[in-house]
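Shown here is one chain on its own, the form predicted alone, set out as structure tokens.
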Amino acid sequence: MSRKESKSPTFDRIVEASLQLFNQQGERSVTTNHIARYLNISTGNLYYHFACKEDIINELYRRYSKGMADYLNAAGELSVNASIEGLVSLLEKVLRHLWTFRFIPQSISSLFSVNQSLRESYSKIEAGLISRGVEKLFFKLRDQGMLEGDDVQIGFLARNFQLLQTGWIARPDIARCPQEAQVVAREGCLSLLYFLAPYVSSRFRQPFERVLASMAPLQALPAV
């Protein structure tokens, strides 16, 4: 837990600078000394707000998971009958959010080994609330007629969709890629849509394929 419950401008500057450095250099390469030097503040000032680097990571994970939960809530309010484009737009926003916090899926295994608090939060939020939310959304899409499959198929589809979604950002070539979030989100969204394509019902096949045809990649990403 951070030392300060009330968030000051310095608190936010530390969090935002840490996110930038973790994404650019990798979390394991960045120390609290690096963060303080980057911000031109003393390490004592940094430690006034955060007891250690793990506390900064926990705050970043809190922001990441809150954003994911907000997007899931927004998805739950959408009606596929109104607009497949609306769902695709929301999916791109989710992928841009993942890209903003990309060091988390890229480093999650090593983070777990040194941060028990993060492991517990991940189990509760990512493997719990978010997974259940994705599964609930997929059953809703099935009930609204967009997806086809029995309960077991839809459950597996939801779980593997989530793995592919986070795994896309964690790919080594993506981690090294300086592309803008818009490019990464567009290609990631296409990959996810092609993954869903075999399960799209005949009723929604034509508008689904129209959306796919309109989503040519903005530019090619490096080959794996």
Given for the second form:
There are 4 protein chains.
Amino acid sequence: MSRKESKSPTFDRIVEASLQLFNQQGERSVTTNHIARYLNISTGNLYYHFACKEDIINELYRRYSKGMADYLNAAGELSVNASIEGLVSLLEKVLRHLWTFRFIPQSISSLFSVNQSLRESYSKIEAGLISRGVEKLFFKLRDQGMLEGDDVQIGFLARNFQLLQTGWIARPDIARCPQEAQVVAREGCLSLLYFLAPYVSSRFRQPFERVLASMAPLQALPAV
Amino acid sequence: MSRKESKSPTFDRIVEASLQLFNQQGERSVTTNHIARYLNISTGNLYYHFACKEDIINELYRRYSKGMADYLNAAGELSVNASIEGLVSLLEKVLRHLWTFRFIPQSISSLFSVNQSLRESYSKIEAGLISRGVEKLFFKLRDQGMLEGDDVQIGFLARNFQLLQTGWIARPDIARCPQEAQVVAREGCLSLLYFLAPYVSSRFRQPFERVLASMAPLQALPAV
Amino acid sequence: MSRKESKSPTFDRIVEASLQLFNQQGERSVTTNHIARYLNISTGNLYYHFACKEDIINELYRRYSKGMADYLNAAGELSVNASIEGLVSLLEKVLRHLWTFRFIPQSISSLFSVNQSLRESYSKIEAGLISRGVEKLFFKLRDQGMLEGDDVQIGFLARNFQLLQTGWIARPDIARCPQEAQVVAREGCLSLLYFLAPYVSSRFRQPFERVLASMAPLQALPAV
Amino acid sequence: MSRKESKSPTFDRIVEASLQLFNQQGERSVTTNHIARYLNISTGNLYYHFACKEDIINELYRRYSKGMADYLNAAGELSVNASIEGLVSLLEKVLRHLWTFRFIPQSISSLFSVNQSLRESYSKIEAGLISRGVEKLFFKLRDQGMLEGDDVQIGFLARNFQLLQTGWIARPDIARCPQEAQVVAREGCLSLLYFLAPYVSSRFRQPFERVLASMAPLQALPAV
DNA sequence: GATGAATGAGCGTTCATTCAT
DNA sequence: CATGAATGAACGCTCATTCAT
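For comparison with the form predicted alone, provide the form predicted together with the DNA.
Full complex below, order starting with the chain above.
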């Protein structure tokens, strides 16, 4: 999978331009003609590389979920020698990744009504792999003494964590603004840390507070 | 509220049919023709009552946000003689309301790209009135001794609470399924209670645990 | 015809409102709904008085052509004891009449494509009665010594005169502007007098020049 | 003119078919669907070449006014070695050009209410360039001794000339009939010559009369 | 690989007109 | 006389997609 040469430069350019336009204007109002014109290629050429608009979206979703899975794997290794700093750094990367593909959490429900295959891969990947991966990760963090809580609590913690993560990115008042990815990631990270705070073990409390303090001074985004 | 004559039966039927169809199939793939045909009225008649499709959505958003504001007011009065049971009961009502209008949290971002006026009323109402109302409510609950936490914690609590609330409803794998509103509301409520748990004061801990226990046995929804 | 009571006050109000709106915005973009709303009556009521939009236009055309015919008759009597002043005064009245119904010369061709009956009454009246009436009038004016020219010349004079008269009123850059009827009539009159000038007999030249001089000072409209 | 590649054959076919249909049936009752069906192309294809119906009309107006401007330039050169025959020949060409685009003078006022950009280009071109061009031309003809009159007279002559020219073409009883362009142009020309007659200088009177006589025998059109 | 003209079903909307009350 | 909700054919236009070159 990683070995296979990327299909073609044009293929990639289409994917990247689409991502950009989808994020800026919303998938709904970006037509295949817009994408082609933006790239100075013909529509015919676009359809040479993609059978339909759906497939562009599917490819973007593939990249999005692949990235998420990769970060999840990284998190597995990181937790071997756990540190708050490592966790936060990873969290920011994940949020930046989500931000890069923000049109997806924003319009995923809308897309379902016009893209059946996305629906399927979503429930397989997002609600399957990733969701379970996050759950496993949280249990591991508890095993390593970073988090505390019973099984039910940690289960809900994992579930809510994901909801917050994507919910933050999908917030409609944030999403289209040309915010710096940096700012959005920081603020989101802060929210998530406050969310985790009550479950951080006493052993990790001190570095946790330190990190929290170091992130605070950034200017706030508008409230929800 | 009860005094104001409803505009006309047909007006209301259009609004209600639209809500139903939007929830089932997504706003995007429900055309004005579909709505009219569903109601066995002519498109002309539909457009006699609404100047454009946007206005149907705007009316739905008006009803949605009006309901939310009403619940918020109810919450203000409830918190006078606070009880966990009262809070949970209200929370379930809010979630059922959200569920009734679930196409809105689901597709709000998408709608922004084709409905400028919605964008404006959203930022005024959702990100304004409601957001601030929820924050105030949480501070009041702390004043009454139900919640504990410093100002920053309670602030984040309020913000995250809202994100979770709508995030749960908007979860794409849930939204289109013909779930019983009851089940969705229960499960969402449970998630939110677990989210609040660490901040519940010791004085209210016992009734809180009792309520939590009474809700648990319901069969679980699929994980995120 | 003149004895018959006008059909009803509402009938007349519809005719007059339509005239006003047609002149202001063009018949094409004035719908029957607009007219009804403008008058604060229901569409049903409008259609109680008129079978269709065409009929409103036909009634307006009837009034327009009736007025023209009346002025023509007046001209016949006037020419008994001919004077330049009388002619000019009549001409101004005709131009003001044309201006009152200016949407007709403006959009007559357009109307033909959607109003067959207008086509018929137009060719009967405008191209029949009126056209012949004007011709007769010009010959009479020659007989009375006001104009000079052979039969062919006078024939062309009459034809061109009418063309100029309506052409002036229909000038698109003039028509929609809220010009004072007075100004438009004066300017148009001046143009028409210059057009007649070469055919005015030497006997009437002096009063003619006097009248011409007395009209000149008005500020000019924009050139064609 | 000959150098500029035409946009595409289909582009031109749309323009030409539209012109034909507009002339026959009136712009108002010719829909984009009609045009497409007439050409056996899809509506999509029509809209591939034109963004909207307005743009087809604008393109036709562009061609119309370009032609008029060209004839005006030709007139400028012609008047160097002026002759009645040359003038008449040009006049016939102009009238045939006007006849070719007759839907424009016919429905220009109507179009204004649904086509703002046409309104602008009309007042710039028709009421600007062309109007001034005609005025200049008439003054030049006087300088060359073909016409006689003081400044005011020549000014009105120019203005009225234009009004007659387009008024003749726009005559609703003429416009839709499948008249031979030749006949219409001849008759119109004759009218215009009679209009000019009083101002033709004695030096040019003889050739003028000769030309007039040579045109007369054609069968007459119905009177106005 | 690439072009760009062509397709056509379907969209949101309009408006003259009807009709039950 | 008057109301106003209801009709439906038709409009201008969109856009994912196809296909000959």
